[in-house]
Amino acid sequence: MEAQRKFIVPIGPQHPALKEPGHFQFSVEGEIVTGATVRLGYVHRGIEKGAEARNWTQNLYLFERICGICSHVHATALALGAERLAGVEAPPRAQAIRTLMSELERIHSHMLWLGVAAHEGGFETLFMYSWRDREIVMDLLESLSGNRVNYSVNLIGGVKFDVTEKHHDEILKGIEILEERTKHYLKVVTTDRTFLARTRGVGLMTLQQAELFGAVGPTARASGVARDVRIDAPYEAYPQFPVRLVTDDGGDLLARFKVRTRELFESYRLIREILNHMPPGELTTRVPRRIPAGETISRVEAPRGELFYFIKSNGSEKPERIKVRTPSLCNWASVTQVAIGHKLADMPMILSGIDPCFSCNDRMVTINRGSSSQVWTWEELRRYGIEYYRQR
């Protein structure tokens, strides 16, 4: 009879709880979940092996496509590894530039995932709200770079517009009145009785457990992890525009809705002072077509946390490897572990928590043969899918 109390419940790959496809099994004793699983790999696109055929100007488009919410934290991050192997850096100007839309982005992420998450526990009215003033700062993306997604700001020693006087006027404008919009969410995610019995107390992940799962980003920051790559290791203009570090001891859902909606409040800081205190000076410099042979990391700070690249040139004009690590990944392990002892109908939330992006995980899949484990090739696995679906 104790068995026969004990269900596994699957949600995916297909499910209208989810805006991508994954798969997730939870066992569950009544309400309960006992235990948690998670499967991905329903989107992957081949980008780091496309990376091989092209030249490092057309993987600045590519790699922006890994994740549309992020797409210039991507380009960044492949535009700095690419420098350094180069040996120049981007002009003054041209790294403030940058700096300016990966706040702005950043904005645009929290947004986005404010709503998703409000939505998830059933907030229909924040989620509203969120997403039509998250169309403020789609607007001034989109007038700075002609996109309201995939920016193309980047290139390989510099950036592709100048920021005008007249830009600098809206994005104050837009700045202002998101700052205002801002204040009235977080006062509604910390005082509003619904939404509190949804996140406090859910998904509870102490400082040591979020060591321990390697969390990264908000969502360790709302453990305590103080960790933050644009302190730890600035690049661009964070050393000349320094970020003051927004954490949380709470550990729950409600310490993450409050570490990333305050991270809002920042982001319009830091946008004020680039704006006015932009530095003078060209826009580019001068890039070889072949980047000299080498190898080199390049770590930038994602919306959704550390996103990490290992870059390897062969001296000619495209790149040999591109490996990306980015900070989903990082953070599913927590959702597994942080989902036992909870409900089932909490589910939901507690997965929005960390800002997940399916389509950014998807890499590299290892098939066990036996007791060994290998890289297939391209053949190999187009033999072993055949043979799979004959076998069904």
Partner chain sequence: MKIRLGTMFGDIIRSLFRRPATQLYPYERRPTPERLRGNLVWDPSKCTGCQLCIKDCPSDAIELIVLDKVAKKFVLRYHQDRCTYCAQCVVNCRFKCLNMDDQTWELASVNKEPFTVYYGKDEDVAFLLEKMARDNAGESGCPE
Given for the second form:
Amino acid sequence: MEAQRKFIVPIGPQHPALKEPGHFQFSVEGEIVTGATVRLGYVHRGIEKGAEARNWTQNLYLFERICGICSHVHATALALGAERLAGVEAPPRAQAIRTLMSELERIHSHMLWLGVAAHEGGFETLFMYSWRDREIVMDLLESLSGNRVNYSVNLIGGVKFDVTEKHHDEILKGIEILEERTKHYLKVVTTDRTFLARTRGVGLMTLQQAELFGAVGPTARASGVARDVRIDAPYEAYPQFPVRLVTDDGGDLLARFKVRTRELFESYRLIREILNHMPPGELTTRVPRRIPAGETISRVEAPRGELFYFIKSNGSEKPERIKVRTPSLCNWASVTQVAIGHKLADMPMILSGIDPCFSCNDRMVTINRGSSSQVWTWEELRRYGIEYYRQR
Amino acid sequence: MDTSTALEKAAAILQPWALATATPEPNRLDVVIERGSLIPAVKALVKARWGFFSALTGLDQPPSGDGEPVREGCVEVLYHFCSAAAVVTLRVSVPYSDAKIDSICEVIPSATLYERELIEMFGVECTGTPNTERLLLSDDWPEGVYPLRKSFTGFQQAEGQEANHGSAA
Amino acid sequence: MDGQAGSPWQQALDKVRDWARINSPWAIHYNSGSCNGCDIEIMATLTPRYDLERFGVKLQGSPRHADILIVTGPVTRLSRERLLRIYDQMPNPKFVIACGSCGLSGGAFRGCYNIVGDISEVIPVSVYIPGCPPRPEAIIYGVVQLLESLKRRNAPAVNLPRQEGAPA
Amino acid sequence: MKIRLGTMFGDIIRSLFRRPATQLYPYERRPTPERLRGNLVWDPSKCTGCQLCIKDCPSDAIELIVLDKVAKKFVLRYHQDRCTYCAQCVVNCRFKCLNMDDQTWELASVNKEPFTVYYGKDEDVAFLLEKMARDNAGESGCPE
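Can you switch from the form predicted on its own and show the form predicted together with its partner chain instead?
Now the full complex is given, and it begins with the chain already shown.
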């Protein structure tokens, strides 16, 4: 493409491969992105308002359906907040089960991301293999909770089900295979030459930038920011089962791959520990239907980063206001800044690098100032990216 | 730095602007400030490298009713800053009649997404935010309707009939 | 067109077309406001464990290449127009699979302000798959239901011109 | 660090000699976990009509139609297409009337009619359906 020509490249909001729709606009000069803006709202359903018309228990399920990938953490954040307002605490066994589920969910989410990011980079083999192996953790989640995605583990004041001996053995067996595979994937993402060409030095975010933009989760940790709610403000059973911080100083896509895969090992270790030291006892405690008036802030570490809930109750059966700030939103703000100066061909990888909860896209319209316009699909952009790197 | 020292430090930083402070929970500090002192307060926190800007919450306070002295309806804007387990909340009240607040984008550029959400959901104008295009609501959303204000009770449509039908049967 | 359809050449062509359609329906997926749960399950049906490509179903990037539109989620105000646009861009004949409880009725999001309704209120739906989200097997079951119904529905469609043609 | 090309070739070659990962679902059905949350079933014999299940249902998927409160004649109308399969109603029920079946999860259908399910004693359901048919005939224009 000739330089000196400015394009605006809108991407969004529909695509086969991924999840929520989001609409991005990149302004490009030749090959280089000079600006990025985002338009959300294709999946804006009005949940925060809907919450005000539902009782606390119903909200548990409504909030679980904010995001199907990290459904458990959403419900946990709400349940923890409501319990704190009511002045009760779920029994230790319930806390341990919640923690177990959130770690299993983290495994499923990171494996999913590994596959999707590889797919965006044109590495279909890794995509298919990592999704094949992800089915192991999906089976575990299904046999534990009864559903593969929206587990509905939480109740306000506890959890619904117990972990039996049979599940105990199943999980241990499952994560053993997964650990073996994860070791292999770590080797693949750090040594495969073609893949490294697409990840090393791409989407660089320095420590200062990460701090300024308020990046969270693995995206921030890959830039060396030591920020993890599980460590900073332990909740559930994390005080008893501490997590070790995983960071990397690279700041590029490769570092994000490394951080996420290493976090998987941490999850495996934690799950083993929880299963071997499962506290005995009850699964639920009694919580009144009317949650006492008050305000609380509930922060949990979702697979994508810090999830922030601000909950206000007015003492009735229904909450007064629940504000949800999802980790993707924080990282979105950072990616629109980081994208500047990169090649258009790197955009799919950079976007998927933050593990966004946006369904990739529709069609891309390349608007050539005033003259004819050309329609690109995201698929074509992806292929363009792959081609671009092949020719180099 | 443990939580209580972090909170003490934040209280010291914000002291010049604080109208009132409260600690609703051991790990939290609520500081009520004037609208005008928002930018200097945020700047001070950022300059001292105290935590990071975590979230922005709007809280609608509809006009209080009869009997008591009538309070004007306002939107409370909450700026949450987190540092490890400590959470500092700057609380700014904006009346309906003059729903304007300074944008903090010049200090924290990534705040623009939160501010755009605030503009759409509560109708609080953020003076100086770089982009005010629609972020979440549809393009044909009526002007001046702010879904997260308490006065908004939804568009009366199918669900009302549905509920009636259900109870009738 | 009916007269033409009666010609043996046209009949043969129709048969080939139906055969191709049933044996290799290409699909496109659109999320009109769901929670991602259904979407990752649709993805899972395409990966090695479930492998929907056994039935020739291939996920396409462009609505122009697709026979089946798989929609997940209730329809939000913003995505309504997009959904209609995608549906209009698909070549005829087209089939819609509504996936997940919220796409069938609103599910947990019933009554939220930014939802215009379920998918069948916006575009005609051929197969409904309930579940929150449906298991990949249930999605495969739904796709098989669609293919079966196509086989059944197509039988009279192919025969009809012949009956009309007979008296003439 | 040694930089290599095609780190995953080994996997691919090994996979050639392994059992395929694909399950042949419609032809073979794998046993499902016993906790699977499938279709909701209701046992009318124990129900007292307390309606606790309905109160917490996040999606209005169940309705209890009271035919005769004293004689405990109830019919449960269940909407499969609204249900979120969260099992909150099962947890709420103190008399264990509700249960989620782990075998029925293949619910897809080409139209919406089969999604409304009536549970109850046969004569009660028949009575209700008859009554609804009569009502519908009486006042035309009533939805459904």
